[in-house]
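Heads up, the chain below is alone and in the form predicted on its own; it's given as structure tokens.
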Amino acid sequence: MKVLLDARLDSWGRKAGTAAFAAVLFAGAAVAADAPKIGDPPEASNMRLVGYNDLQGRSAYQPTIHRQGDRWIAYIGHHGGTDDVLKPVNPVTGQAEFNGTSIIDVTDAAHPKYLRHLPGQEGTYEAGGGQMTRVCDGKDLPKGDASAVYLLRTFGGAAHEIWNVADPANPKLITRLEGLKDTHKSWWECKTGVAFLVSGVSTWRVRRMTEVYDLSDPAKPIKIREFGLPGQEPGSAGKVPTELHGMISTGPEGNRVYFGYGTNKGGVLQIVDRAKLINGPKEPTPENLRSPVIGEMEMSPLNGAHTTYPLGKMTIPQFASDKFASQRDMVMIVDEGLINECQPGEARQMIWFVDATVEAKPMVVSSYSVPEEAGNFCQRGGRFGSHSSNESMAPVFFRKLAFITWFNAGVRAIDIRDPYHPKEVGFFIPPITEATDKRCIKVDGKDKCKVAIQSNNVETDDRGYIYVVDRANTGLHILEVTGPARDIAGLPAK
């Protein structure tokens, strides 16, 4: 396997001419549209593959991309395993190991260089593994220990770790958060420490809320409060608000905290003033746990918030003559979708983007959702719905592209120029391989199942390069930007 995905790299984006590379792809997707099957090329449009890992054949969630010096390093968190596959062996060490962190250098983004796998907790999907990084330099945190690198990982659902990985192939233990029984998608500022950790504490009613830490020093956390929708705290009654997701920081400076509530249904976008979240009283009443909410916008019943991800003020060109002038304050909302090939019990899960500027009354203002016609997704196998964004808001593509996993549609590019009128302008679909896992549905009572490409999350970083990796197991691809996706982001010709 390796040595055909090798000379698929060199086919399909290394040293293939613009014209025979987009010849091939498209060749290729008019087949893999009905049927992808393994050995068929990417579909794609204006993106190209530049480097893969497999990733131990290991269900993935999120990648952080962190330069350490001249070197920069993927971390990787994985899902725990399957009823069939629990603990898959690292062929690094030769032996057996829970699913949880992989970490790659990506310094040569067209010869990934495997690392480390480090171990998460036992248990299936969710329950085990390390699904969740962040990455921060010793020397930017205010306590920190300059020679250091921390990672902060779940540890599977029952905790959240700190490792030492300035030698990023010998990670070392600091401290660990125990205790917990639903952690997930968490957010780290470097800047000041602090960390806004989303946890299932047991005395809370709802399975996952924020619990906000100065990890400033990662050897002494401290913790400041907890915190979450008013009806979710301890000692409340009556219905439970839908539980949290995640939260983006726009640190001091921005003093701005974007909450998302719900998954795929009953979606809540909450803006915080950061401050007054983090020096205001702490005891979860309802009353203190209303004081730093700005601006609530509760979402339809048929949608969720997976990822809330500020633009900030965004000139709008066609406003320009207004009374309130082209300046808007925009956030994107990407919901996620759960159920395998379009069946009845969901929406269609998509992007929102949303006016902020009147912040008491945020409303969204145009949405994008890929066609599911242009390839039969609802056919496919798995899930056919977007799943979350890219978070970095370096330069390269901040408030001009956007990425948008899709599950079985791939990563998505978006012009969001004018996020009034979001566009497509790439995408790319990766291949099945011989590990990609196979999703199921119910016909007549029996399991109906097919193999499908499941893209996860995706991130990028300042160099321009994209990765996205797979929940089917298919592993991690790394991407660029081609033609008018190119020039949107402003980079050099290829």
The other form holds:
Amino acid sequence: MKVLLDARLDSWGRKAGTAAFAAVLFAGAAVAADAPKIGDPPEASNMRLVGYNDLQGRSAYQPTIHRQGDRWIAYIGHHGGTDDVLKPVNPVTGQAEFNGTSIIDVTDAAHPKYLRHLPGQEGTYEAGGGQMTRVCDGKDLPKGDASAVYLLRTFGGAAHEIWNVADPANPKLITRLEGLKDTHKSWWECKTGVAFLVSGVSTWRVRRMTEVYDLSDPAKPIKIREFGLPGQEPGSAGKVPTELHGMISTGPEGNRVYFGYGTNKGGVLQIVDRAKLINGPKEPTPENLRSPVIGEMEMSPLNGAHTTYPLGKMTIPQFASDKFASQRDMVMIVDEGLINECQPGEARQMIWFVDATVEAKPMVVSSYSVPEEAGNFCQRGGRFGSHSSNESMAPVFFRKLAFITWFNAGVRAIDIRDPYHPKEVGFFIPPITEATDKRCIKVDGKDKCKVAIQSNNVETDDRGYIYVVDRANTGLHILEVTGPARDIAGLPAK
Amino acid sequence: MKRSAIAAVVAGFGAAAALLFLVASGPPQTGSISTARPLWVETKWPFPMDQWGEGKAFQCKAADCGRDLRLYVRAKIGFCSSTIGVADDSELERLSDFDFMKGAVARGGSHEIAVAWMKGRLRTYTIGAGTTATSIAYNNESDALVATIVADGAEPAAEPIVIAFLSGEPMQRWVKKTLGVE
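So the form predicted on its own is up there; where is the form predicted in complex with its partner chain?
Okay, now the whole complex, with that chain kicking things off.
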């Protein structure tokens, strides 16, 4: 409860720190923790709301923030609609549209401007929409149109699409890769054009595996190969290894791709030699799937690997005087919680820090989890657990602060300067609105529903803004860090 | 209440629950598999803890089922697509408990089945010499139920016997409680 109390004090002003007022806040926080209400203030510590957009009440997944000339544009992927509202109305066009991609000018972070909604695939929740977004400038891609800006997005589970968004209010479709069983959290290297696409090729034994593409010329995609864990490939038999969730490449310089398999169970971190993956034998045989793999770490079966975020070499403060191995190669793994209200079927999902200095033998050395008792999060409604981290490697936050979405516990700012001892230094839990969707569990065979924030994905930009989007239709919150968290980032005081 | 008294009550409930599963399920079977009413006796879950936790384990003796059968069933919460269900062989294999039937080799494709109100698929496997296994996966919305039946001999367990047991009232009571639908 102390954290909540701090949050209220931070949100409403620390000057009001009298014992009597604190007692009132304490009681108020306890009520709010169990049942968020429309009109409640946000709960926050060392993070502050800068701007907001309701995203037309659409369930949101991946935000990608891209600088286009003097403008900053947010491309936000959406899950499909809900059972209640399959096609929300786009107020700009007056039309009901399947959820797809919201394009928003966030140059003035305090006053984001909604530019365009690009409809996605028909379907509800993960079955529709266009969850994923990545953006590259044409001038960076080896064979791109220098005047173009390319948005790579998923079209539901059926396809990947590339749009020219040089004019973000008027995107033009360039390419579509279709005929897939599923899609998800892809990665696109802007300097090479190599894309690692989470796809579901029908002959594979999992919904999600990797298609590696050369998208250096977005108009002429070239497939390089298919990839996955041995046992997932066509023609294999027996146990099917955990399916892919996503990956992050360090490009030709780092020559590594970090794959994460699993969401909330059976997680696997896989460290792959990028050059061997791209240039090695391509037939998906077990031998060829093993050949580029440098290291693999099976997590506890109770946890998954939603995001595998490479932090690279870091000097560990407590090892700084060591003459050997004072620097460690670190990876942060973020699990995804799937189950509402801590119900049966899932263990607590959190973040893990892996020392991969010896790449063949990576090992978890620390973890971080939001204290449940700090907000009665298991009772608030919806999911409680980690989901996703920012993936920008811009210097402002890289290796200093990581931002992790935690569903009904909002977004958490973690000080990762010592990844052997990560600690929380801030958080922001947006308030619910009229648009926030309910989340239900079954009690005695009947739906028991609560309305709670479900902070889903987060990204940062080079300016130091944090963009948090909500799975339960609450919209986009643009935040900044304050106080000690701001000092850690080295941002100027406000 | 003293701890010993609580333990006695708990033990009593446990025994009663076990008895509930000692059931005669479905009509008498005819043919070469069994002419007896199959009796399934709950046994201890024999597998180590994994990501899905423990389920229910049962045994049916040869005298009752025509050969010794071992059945393992458990829920995989949130592991199934509520829109497509257990749509094909790939999805069945993704859901199946291969750890319970190591070295299993499929004997052909799967086919559709129904367990109570739930739909799913069934596929048979050979495990080495002289043992067969059947994997059944079915779903309620995004929650899957996975049953694995291991049988001595070259013939798989009789599908009607197993489906009748899984669809029977005692098992459904457990399923509904586990999935929170009751």
